[in-house]
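Below, in structure tokens: the form predicted on its own, a single chain.
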Amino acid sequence: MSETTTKHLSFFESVNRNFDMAAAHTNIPKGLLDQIKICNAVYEMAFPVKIGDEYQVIEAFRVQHSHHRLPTKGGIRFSHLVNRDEVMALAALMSYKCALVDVPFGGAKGGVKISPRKYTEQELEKITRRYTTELIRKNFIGPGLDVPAPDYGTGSREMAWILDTYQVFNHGEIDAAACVTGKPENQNGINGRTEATGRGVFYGIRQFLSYNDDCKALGMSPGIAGKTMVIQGLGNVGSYSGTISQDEGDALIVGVSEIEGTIYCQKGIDMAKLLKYRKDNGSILGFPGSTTLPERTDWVAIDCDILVPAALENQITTENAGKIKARIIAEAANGPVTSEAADILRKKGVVILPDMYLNAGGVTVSYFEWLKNLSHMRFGRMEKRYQQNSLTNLVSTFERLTGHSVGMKERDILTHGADEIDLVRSGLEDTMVNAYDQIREVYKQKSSIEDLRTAAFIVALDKISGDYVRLGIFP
């Protein structure tokens, strides 16, 4: 076999290839698909940060992939892991997701090139500080312009050194705060933030679930109560997928890997107690009730209803897709399944959730909270008190003419007005509801669509399409 039929398809290559499969089924023309496919700005950097006695040259990126909206949005990824292709493809990605979930930013993406668990506290301000500058100076960061947030390897810790950093060179700027998100709640942050992307995995499975048709395909039950499920990755989007899929949909975890190795227990494993006791043991493995599996890739093999990749990109591949299992792939994190491992797994009956659908919620709450920065005022301050008076006065106009009183917890609930977490909640879940719907709608209308992805990638095609067209740039 020729070396050129054997080599794998880069991440970047692999996104390619699931937009010609859409852009198949479109009308856009080919010069408009060339514009959109295209990353727009590629900035790569290297710059000396003092790391004890000694400097070290940090190798870093940002990627603005598409600027038919802005500012352009994406997260920034610390991983020894980091290159180019990755960092094009993610941002790639972001343009899409964004589009796909009505969001109106352009898509964009940052990668530092550093493992930091070997960085103090100290050594990884200095690096992300010195990035934030880098950034700064080529115009690549700015409330209008390009607007970061965390990513794998960072936090709400790294996003408020980034604001701090943007302020200091652009001292008196109203809307600085809007300058990136993901920032701490004391700081301009916006409640609901940290549990977005997980909370959005969550609706997205849930409003799968909810066609009959579409589960009885698969010789399953509607809803989300009782599947069993696997998680890959107990980071902030696996944690917080596993935990509301479990406490708020009742699901059934029965598998659960990370970087220490994997476990298992037909029983369900209790997400919180297991996240606690990683945290005091530094390790899943020895669980109460688990079984810790021979392998640690030993995840994709587990027989579930539903497998959430939740870690990085090229998980499932050619090489172990015809271990699954799972009914269902619900992908967490970008890019967990390769093109390729597609192909295999649509021909077994496997239907995957897209990562550019599924794992939307945390650039939508980023969004909530840009919003919530330009207008300097936190959602709920204006309307949660009338609510509130108006649902009592509600509550005591029944009391009085049903002679029948309702008890104070019942009241406390009925006549709650919409706190910040509440309103944050609420648009995400209707922002998850209406775009899976869009893509259903797409994917039941023509029989040659492929799977979802590819439904998923027309609707957000329509929708650059559209914009270009609107700015004029294309008839």
Ligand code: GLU
Second form
Amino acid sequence: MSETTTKHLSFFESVNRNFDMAAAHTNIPKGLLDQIKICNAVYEMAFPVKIGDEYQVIEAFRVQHSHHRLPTKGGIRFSHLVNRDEVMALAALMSYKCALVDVPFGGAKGGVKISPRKYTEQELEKITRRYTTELIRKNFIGPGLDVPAPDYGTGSREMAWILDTYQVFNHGEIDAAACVTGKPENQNGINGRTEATGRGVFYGIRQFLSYNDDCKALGMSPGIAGKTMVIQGLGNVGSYSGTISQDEGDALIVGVSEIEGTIYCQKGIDMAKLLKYRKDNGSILGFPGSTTLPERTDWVAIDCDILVPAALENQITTENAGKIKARIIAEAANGPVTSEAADILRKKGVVILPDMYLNAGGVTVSYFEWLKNLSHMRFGRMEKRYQQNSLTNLVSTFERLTGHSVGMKERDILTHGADEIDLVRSGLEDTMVNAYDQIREVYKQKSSIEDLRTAAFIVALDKISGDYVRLGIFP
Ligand code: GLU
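Output the form predicted in complex with the named molecule next; the form predicted on its own has already been displayed.
Okay, now the whole complex, with that chain kicking things off.
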């Protein structure tokens, strides 16, 4: 490959370069690797929407990367930067992500090329409903076919519009609610979906830092408490990653970056206060106690333990990778570090917690939501009271046998039966812990395995190729 082409790998090429690195460590036959790698279906569409007095032609995509499991699954992005290559890369990452965390879906992704800020709520509703109609027309949405979710620029509001549109066209379909996830909690959604990606990022970082030897190798003490952290992007993922790491992990958020600029405070930035400050002032700049760095892009070079890019792809490239001072890069976004930038970082001894693992919390809880919709029952409905009664009996027996009684507050804690949110968080935590341990085990097996991303890819490829063999498509 010539110097110029290696410099400008597209996002999808970058994902595939990582794929190839991992594939070289496996015995999977080339034909099967080719089948896994390729995008199975790319639907590129354009439709007119009346905005004010004018018609605008909106370009949009839905890519189904792999059909080895159905439905396919992945978010819908609203951004003026959306393009075919990006959606293909994101769809591919969804396949690997789902396989890695044992979420039984193929990968997909959608994109609508609009800047959501430029439209009113009503206009966005029109665009979302029209996009959904296009998906319905081509069988690109359905509980057993393809199930969208939120991504950059979309949230539960858009998911509610998608569900409603789907229901209009599929009247009486009993499982219709499972056609999309990330819905509002009171409209067939699940408790804990909104925070899920950020919470998963926290569990993932915490799990990495739980291994003494690995921390030692990085010159760090184990545990997340007291670790300095920089967050790039205060969207859903960045804000929850920062808030939960701070509140439940005692991490110290020393830097935050957004479109308007980057702020720094060595003593730590209170995430809840910062989010409120930005809501009130429309900017993070001027947050009390912080200094504004000269350039917005200066977040890359802040000296910290953990750098958390939580916005978009291609943020850390060969151009700025040399400036990184962080010991760990926690990829909360999809594709924030290019494949070639990772080569530079590897040489510097920087550890990357790879996107396909670290941000898998979102799709994991989407899976729980989908299951909830198919079962037509909230989690915990059957067992909550049973657990509560058993635990109450246990505590009463303990009191009787010891002659001591526990206080009311302790009794409440000890006898609490699991609610939906408790079960969702517990399922998410278990998923993140198990997936990291699988990656780590593979990584430790062979010294030639480049990094944790390569190990994560190997785990995912092993599972996907196994599925293809079971399907009988490949012997
Ligand atoms: N957009 C999220 C992701 O990139 C969530 C996808 C989903 O829940 O289906 O993983």
